[in-house]
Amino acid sequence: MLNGVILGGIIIVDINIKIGGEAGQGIQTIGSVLSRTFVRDGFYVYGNQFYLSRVRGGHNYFHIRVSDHPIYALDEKIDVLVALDNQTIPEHIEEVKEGFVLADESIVGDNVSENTVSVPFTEISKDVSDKKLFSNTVAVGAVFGLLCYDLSTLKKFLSETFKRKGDEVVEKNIKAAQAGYDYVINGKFEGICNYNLNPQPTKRRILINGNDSVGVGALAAGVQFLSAYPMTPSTGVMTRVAAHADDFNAVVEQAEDEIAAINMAIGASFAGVRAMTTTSGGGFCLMTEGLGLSGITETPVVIFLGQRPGPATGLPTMTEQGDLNFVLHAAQGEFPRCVLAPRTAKDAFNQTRRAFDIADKYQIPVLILSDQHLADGLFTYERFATSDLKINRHLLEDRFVGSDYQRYTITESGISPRAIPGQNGALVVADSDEHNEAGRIDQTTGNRIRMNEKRLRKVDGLTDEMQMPVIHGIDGADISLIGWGSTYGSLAEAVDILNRDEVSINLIHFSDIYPFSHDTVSLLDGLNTTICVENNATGQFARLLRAELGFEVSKKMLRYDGLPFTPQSVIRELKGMGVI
C-alpha cells in the first residue's frame, strides 16, 4: 500500500504521523527527530503541535505530515499514531482509518486490534542501555520499521545530534533505534509493513518554523537591537535572534516588562539602529502607549505580535486571529501604521525584512501579526536566497546634514529627512508633545494641523507600495475564499482538492493587511460568491474590508475554538453552507 493521492497520473506520497502523550514525555523530541530525518532524505515535511499551558501532564500531540511535494497544512487522517500515554488512543483513534497505532504494551490495554502494534519501548531501552532513557529513540526506530524505511539517515542524524554527549550516548541511541526497528520489521510484527516510502534524491532543504523565520528575517534585515519580555507564542523570535546575536553584531535585551521593551526599542531606533520588539496580545496591551510614542516622534520600530486566544490569559498555547482590530486601533490619536500578516514561514522571512524597510522609509511603527499556528508550524524549503539582499536605512547622508537641520521638516510626502543624533554635528530634537519642525513643543493650532497632516500624508505613499493579495486556484471562479495570515496553507489545499473535483473555487489571500493596495477594491469587485475565512468569532477582516473598501463578503466562515483550520474542515464547512 502506498499512502498518497494520484494527481495527473502521478502518485504523491502523503503520510501523517501523530505522537500523543503528556507534557514532559518527549513528544517534541520524537517529532523533531522524525521530521528532520525525513527532510534530510528529500521529503517535504509540515508539522505542528498542540500543547497545553503546563510543564508536565495533560494531553499534547505533535503532528507530522510527510510528502514528496510541497505541503503547508495538516491532514486530518492519521497513518501512524504513536501513543505515549493512556489518553492518546481513545482521543485520536477515530482519525486512524487505515493506519496503525504504535504504543508501549503497558498503554495498549483493551485497545488491541489488527492495526495495533505494541512495542515494549521501556523494556527494549533497558535491554540496550540499562536505562529507560532511550525509550523515545526506540519509538522512533519502531515508526521507521512500520514505514519500512531505511535507518541510515536516522543513524547519521543521531550521531550528529548526540556527538557532544559522547560516543557512548551516540551508540546507545543508535542501538535503541535499531532495536525498535527490528522489533517491528523482523520480530512479532514481521510482514506488517506495507508502506512504500523511499528517500528522495535532492539537494538539502531546511526545516523551519514561523518564529525562526521571523528571527532570521530580522537578522537579514540588519536588526541590531531586540528587546522583549517572553510571552507565548512570540518568544521563539527573541531566542532565535539571541542565538545569533554575536555573529550579527546585535543586542538582545530581556526587559522587565512590555512597557520597557517597546520603549527600549524606540530609544534604540532613535539612536540610529534597526530595532524591534516581540510580544503577544496581553503584552501588546502594555505597549500601546509606546506605540503612540513611535507614531508622534516618527521613530521607526518593528513590533512582532504572536496572537493567541484572549481575552486576558485566554488559551495561551493555542491559536486565533483575534487581535486584528486591536492592532489597527491601538494607542490614542491618529497616526500612520502598517500591518503585515505572513502566510507561511517563507513569507514571514520576507515580510520581516520588508517590515524594517517600511518602518525606516516612512518612519512609522510596523506590526507583524502572527499566531501560534504559524509560530510553531514547521515548513520545508530550499535555503532562503540572501545573496541579493540589500539594506536601505533611508537616512540622510552626512553631506546634507547641517547646523540648520530640523527633524520634522514639512514635506509633500510627509516624510521628513531623518538624521541620527550627533550625525555630522546635527542637533536632533524629538518630543512626544506636539512639536514644530525643529522638534520643539508647539501647541498652536496652525502647527497642530500642519504636523498632523504631514504625518498622515505618509499613508498615500505607503498605500502605493502595499502588495496585492495572492490568487490561488482558477481565475474567474464561481466561489472565492478570502483569507489572511496563517490560514493560507489550509485554504489553498482545500481549493486544490475542490478544483480536482471540478468545483469552481479559488482563494484570495492577504498578507499586506493595512493599508490595502490601491487596486484591491477592483479585484474584489470582480469576484462572485465570496466567503471570508478567519480564526476569530466576529469576522474582523471582513469588517476591515467593509470599513476600508466598502466591500461586503457574501458569507463568513469563522473558527474560534483555539484550533487552526484544516483543508478537510474548510470543505465540510463549505458543504454545510450549501455553496458546494
Contents of the next structure:
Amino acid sequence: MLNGVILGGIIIVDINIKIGGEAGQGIQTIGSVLSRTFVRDGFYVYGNQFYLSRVRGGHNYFHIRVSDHPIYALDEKIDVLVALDNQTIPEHIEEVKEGFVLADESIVGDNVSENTVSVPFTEISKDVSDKKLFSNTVAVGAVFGLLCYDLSTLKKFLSETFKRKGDEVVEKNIKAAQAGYDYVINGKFEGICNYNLNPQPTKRRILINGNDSVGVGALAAGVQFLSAYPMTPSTGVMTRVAAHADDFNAVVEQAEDEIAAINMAIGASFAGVRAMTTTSGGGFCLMTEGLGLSGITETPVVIFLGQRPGPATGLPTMTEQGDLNFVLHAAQGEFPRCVLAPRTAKDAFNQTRRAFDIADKYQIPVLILSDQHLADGLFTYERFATSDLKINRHLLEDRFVGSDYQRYTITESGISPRAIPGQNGALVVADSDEHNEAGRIDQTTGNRIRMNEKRLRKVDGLTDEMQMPVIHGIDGADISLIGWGSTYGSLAEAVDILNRDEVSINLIHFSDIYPFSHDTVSLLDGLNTTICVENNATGQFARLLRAELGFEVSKKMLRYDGLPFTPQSVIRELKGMGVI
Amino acid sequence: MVTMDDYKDGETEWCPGCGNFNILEAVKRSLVDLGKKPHEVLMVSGIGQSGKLPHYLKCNTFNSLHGRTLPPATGAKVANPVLTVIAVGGDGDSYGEGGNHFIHAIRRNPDITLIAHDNQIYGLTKGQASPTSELGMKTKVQTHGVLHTPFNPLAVAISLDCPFVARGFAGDVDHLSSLLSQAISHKGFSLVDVLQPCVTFNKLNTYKWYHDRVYKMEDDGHDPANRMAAFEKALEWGDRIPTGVFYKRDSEPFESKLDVLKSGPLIAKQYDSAKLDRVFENFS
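Which structure goes with the form predicted in complex with its partner chain, now that we have seen the form predicted alone?
Then the entire complex follows, led off by the chain already shown.
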C-alpha cells in the first residue's frame, strides 16, 4: 500500500535495543553502528532518539528496533538496555521486562538483578588500546554477544568507517568489539542469549531518517539554492543538502535570520533557480511576511518546517503536530498555498520532489510539514527509485519570450507564463504591491478583483493534483483511525496488531493536507466510527476536516506530552475510550 | 548604444520637488554611462517612496517588502551573477527594518549596490523619525524630540570593511551619478547613502540646509584607500557635511567565492541525476 512496502506481515524477529546516556557520550554512534550493521545483514531497522536541548550531559536515549519485516514505529518493550549513565537504569528499567541491562560495573551499582549484565567497558577498552576511547565499541560488541550474533558484518563496517583514520584505529576498534563480545558470550554470562537472529542475505538497503530524505529529495528535485537559519529539528535538511551542494551545483547559505532566509530563497527563485528554506515553528513565525511575498509575487518557494512543541521556545528537541493551523493561515491576505505532511522517510523523499514541482507549476509557496518524530526517525528501505526523475520547471521557452513579456498575464488557469529576468532580452517586473499584468503597481478596484481572482483560480488546478489519503487495514471497518504526517507508522502498526486480534479497524492517513483532494469527503462519509489521532492538544486536523469538508469526526485521540504515539499507546487509548 | 529613453517608464507619484526625482535621474544616467542594457539590470526595492523608484525605470524589477531589499537581491545575484543587481531603499528600509540585513550583507559581500535614499524622516507614513533623524527633531510621535543617537550608516559600513562606501546629495545629480557609476562598477557590496531632502515632512534638512553644508571630499584631497581617514570623515556632521567616496578597497564578492559559480551562473547548470547514486552510499 505505502510506497510499495506492505506492512502487516507477521513479525517474527522483533528486538528492541535502547542506549541511554548523557549527551556527548556517543549514544548516537553506538546506535548508528548497531543499526547499520543489522541493515547490512538484511534486517529492517526503525530507530529514533530522545534528546534534550543541551550539548553535553542530561539524559538522552537512542532506540532501535530490529525486525525481519518493514517497520515504521517503536515498540515499548526493551530487550537490551545499554546504560552509559546512572540515570538510564532507574529511568528505563520498567520497560525491560524479559530483556537485559548491559552496563559498566560502575553504573550498575545496587541495581543488580538476574537481568543485569555488567561488562567493564572502560577496562576492556584500556586492555586492547591503553585508552578509554574504544569503550563504546566494546559496548557494541557486548550487545552482539548478548544476542549471540555473528560479528563479521560489524567488523567489515568498522573497517570501512575507520579506514581513513588508519589501520591501527581499525584494528583497535575490531579488537574492542571482539573483546566485548567475548566477555559476554564466554564468561559468567555464557548461555544467556535466547534470541534467534541470523543474517539474511539481501540486496543492499539504506537506513535513512526523515530529514535526510527531505534533503535528498530536494537534491533529486534539482534544488540549487537553500538559505536557512539553523533550528532544531529542521537543521538536518540543510546539512544534508550542504554535504552534496557542490556535486549538484547548489548553494547553501546560512542566513542572518529566518526573515533573510526566506527572502533570499525568493530572490533566487525569482532569478530562475529552484529554491527552498528550512526551519521550525519559531523560525517560521519570522518567515510569514516572506510567505506572503511569495504569494503575491507568485514566486515559487519550498518551505520545510520541522515542528516541535511551542509556543515560543517550547520543547525544542521534542515532537508535536502543533503548527498545522499556523501554516494554513500564516501571512496576511488570501493567496493559494499547498501543505504536504510526509508520513515516512520515503514519503518525505517523494513529497519533497513533488513540493518543488507544485511550487514551480502553480508559482506558489509549498510547505513540507514534518516534525521531530519524522526528522530523526530512521527507516530501512531499498534504494529509492531515481530512474523516473524528470524535472519540469514550467518556464516559458525562449521562443515565446519577447519584448512584450508581461509577468502577470491573466489566464484561465490563473497561472501566468513565467520567464526569468533577462531571458531572451525580456524584462520581468514583479511587485509585492497589487499590480497589473505588466507587474506595475495598480491600486484600482477592477484590477484588484481581476488579479486576486487570477491568483485564487490556481486552487482549482492544484486541488486536482492532490492525492487521496492512504487506507491501511481492512476495508469497511467498524472503526477508522484518521491521522496525518509522522503518525503513520505507529497508527498502521496499531491497526495491524488489532486486525490480527480480529478487531474491525483501519487507518485513513493523510499526507496531502491542503488543499484536500476532491474525493476526500465521499471517502470520509463512507466510514463508520472515526477517531482522529493527532500529536497536539486541540485536534487541529479534525478542525480542518470540519472547516474544509464539513466532516465531523466521532472522537479525537490527542497526545501532547512532547513524545510520539507508539502502537501500544494507541491501543491502550482505544481501550481506555471503550471503543475496542 | 543605450540611451536615457531606454530606461524611461511610468508616471511618477512623488511630491513635486522630491529628491527622489534627482536620484532617479542619476540612476538612469549612470546605467546609460556604463552601457548597461535594461534586461541586464535587476532593481530590487523595499517599500516607501524610495521603493517606487524601480517602477519608473524600464528594467527587471523585484519590488519586495519593507526592509527586505537586500536578501532577495542577494538570492538573485547568487542565482544569476550575470545580472547587475541594484538595491534601493529608504533610511527606514535600509537601516531600521532592514538593519540586520544591512550589517550581514556587508559581511557577506555580494556584488550589489545599495542606494539608500536618506531623507531622515518617514515620508510615506507622514512624518515620523527615522534611524538617521537628528537628535531633538520634533514630530507628531517624537513629541519631546528624537531621543536616540542617529544611526551613522557610513561609519558602520566602514567599520565592517565594506568595500565601497560613498555619500551623494540629491541636489547634485552630476556628482551623484558619477558616484553611482563607480559603485555599480566596484566589485563587492557598495553603499551609496544619498542625502535627500523630503520637501513635505522634513523642515530641518532642506535643500538650502544641505547646500550650505555639503562639500566634496575629493576637493579636499581625501584618500579613499585610507580607512582611518574614511572613518574620521564619516563622523563629520554639522557645519560641514562631506560627500563623495569615503572608502574603497578591492574585494572578492561573495558569489565569486562560491566554487559552483566559477563555471557559470546557477541558472545555466545542467542537472545530473546520476549523482544521486553516490548520495545514497551515505546511507548503506
